[in-house]
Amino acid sequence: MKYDSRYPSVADLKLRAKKQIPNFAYDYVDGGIDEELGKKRNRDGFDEIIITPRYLTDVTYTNIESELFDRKYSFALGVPPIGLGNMMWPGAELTLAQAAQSANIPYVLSTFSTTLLEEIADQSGDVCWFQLYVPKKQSVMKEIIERVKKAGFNALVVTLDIPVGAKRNREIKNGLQLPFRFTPNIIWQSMIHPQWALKTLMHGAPDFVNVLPYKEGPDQRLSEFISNFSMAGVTLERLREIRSLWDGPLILKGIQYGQNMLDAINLGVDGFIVSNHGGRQLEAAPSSMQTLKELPDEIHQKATIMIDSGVRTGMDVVRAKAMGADFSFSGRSFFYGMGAMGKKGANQVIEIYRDEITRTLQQIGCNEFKQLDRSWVSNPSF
């Protein structure tokens, strides 16, 4: 095993990490929206499939690598994007992102990030895309792309499923708000966190330096600001506006209604990432598998169609794939890792799950992680 024997899983990961940072920030990444039903039916939906398992067969070559838009990935598993990443743990971003560059799995950075997006391409050029919320203004939205543009991101990944923001009874509590402030009962619970505290302060205060550029003037709250950067609903004009302006794959994320997915392919979408937002914006929303279950196959002949939402594992990366998403993101995963272990909980991750993938394969008989699809799964229902 290449990763520390003590956290062998991200569970153990997510018990450690709940103990190392303050509830703040634990929540924020934790946490779901509501009564946090939907976040549950999301490991439902994975924990419900089935893989009989095909022995007869020598397992000793197994090749794990996975194909996203003409590129070879070491394995299909990527990290999503976070806003406010660096809040889990300092640097956690430009961490990451080196992380992935350096075991040649996708990086997805975040619009609303707190690492600036030209360092972050500059650390992981092979392997970065950007997550674009897009911006009210058009001449904003231009030149943001032309910055990921000229900074040389790979892919563009649009997010639809934030029309608005969302009310989180974890962060409500927490007092956690924008701008980021030291409340009383923030500091309180960094001061009972000294680890997590010193370093916040050796790394500065969080805060959304891609969009800063971007406030109406230096009086303007950033709380106002973010509330009001966003389209409310994003919509098929803007959509063929950001394909004209952008020659890279150019990915939806969020997306779940088929007939959203049409319209889109139509306008030269090349891949969709199917996800509820971690059970984060509509508690009644259906979980990311069972949108994945129910997709025609006209859209999977048309579009490549990647997953996030309740991934945990590599067991839970095989059952994604042999239910037709070529690769799985999973936020969570990766900073339950940092919160855990710092810097070194990046590729500790990234090992669990090289791992798991490669052990899950072996075990049910299978070379190519390429060659899995329904046939494998035993669900009458799926």
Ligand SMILES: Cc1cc2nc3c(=O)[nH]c(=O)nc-3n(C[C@H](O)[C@H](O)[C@H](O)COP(=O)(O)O)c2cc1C
Second form
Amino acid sequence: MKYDSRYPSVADLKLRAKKQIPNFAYDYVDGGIDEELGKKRNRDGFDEIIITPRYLTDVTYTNIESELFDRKYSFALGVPPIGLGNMMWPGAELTLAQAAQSANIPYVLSTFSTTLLEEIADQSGDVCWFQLYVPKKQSVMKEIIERVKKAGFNALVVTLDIPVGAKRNREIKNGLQLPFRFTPNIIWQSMIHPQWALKTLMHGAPDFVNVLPYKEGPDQRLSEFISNFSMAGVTLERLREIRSLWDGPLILKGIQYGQNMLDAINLGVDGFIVSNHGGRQLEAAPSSMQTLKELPDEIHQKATIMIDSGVRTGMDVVRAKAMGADFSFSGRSFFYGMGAMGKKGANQVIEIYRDEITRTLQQIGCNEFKQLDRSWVSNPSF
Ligand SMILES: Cc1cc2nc3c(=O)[nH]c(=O)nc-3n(C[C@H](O)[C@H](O)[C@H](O)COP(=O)(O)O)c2cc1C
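Coords for the form predicted together with the ligand, given the form predicted alone:
Time for the whole complex; same chain goes first.
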């Protein structure tokens, strides 16, 4: 077993993370929107998929490799963008990028990461993708895309599902605000989690280092700068401009509406991450699995389809592939791992998924991950 047997699943890491780190950091990652029913719906969407095992097959050898945009990855799970990543565990972003590089799986860096994009690309350029929150100012957008190109990122992911900031009740109650302030709750929580507090002190308070150069002078408040940084709704015109500035794979994330996908395909977008931001934006949004289930064949034929929001096990990655998503991403899995075990958590999560995907394929009698398709799904209603 290549992982610590005390935490054999993402669910175990989640329980451990809740004890190990301050509640404001845990809630930031774990929380959803409103009553958090959308987050639950995401999980239900995966749990619902039934796969009938096929026996009478030798499954000694299984191949879980997966190909995306003409590049082979060790298996079909990546780390999606998580803003303010170093708040959950100091140094999380660099640790995850390095772990992804050595495991040969994609790592997507957020525009609102707390580590410089140039530093991440330097450490993991081979598997690194960049996620863009499209800046309101075209000049800033051009400059960031230039930096991303120069740094050597492999793909550009444009996130659509935050037209405006979300009201997340757990964050409000915890007093989480910009710039990061030491309120009485945050001081108390830091005191009772001394390991986290010490590491944060050593590492420095997390900051939006990639976008700070574009702040309008020292007098502009950080909260105002960040909340006004991105476009209030990315337009097709902007997307067209991004396409003309970026030659590599262009992916849209957070997309849920078929017509949006067809319009984007016409502009030359290469792929989609079907996602609802992990149930953090719109309570009534369809689960990512429901969106995937309803995608017309035309979209599958013309673009690469990936998924996130609710993936927690290797079984989910197999379910997603059988339903038509070539690749899965899981944000909270990796951050529960880091919260539970610090640096070691990144590899723990990678090895749990590698093991679970392999075992699931063997259990269902499938030798090659890439052979999975809808014929494996036995829900009567599909
Ligand atoms: C704490 C947190 C921060 C996030 N920050 C970003 C971000 O900066 N950019 C982005 O495109 N998505 C962001 N997301 C969404 C994730 O990329 C991903 O879509 C989501 O985590 C998937 O759901 P899951 O956590 O259930 O796997 C964030 C998600 C979480 C939990």
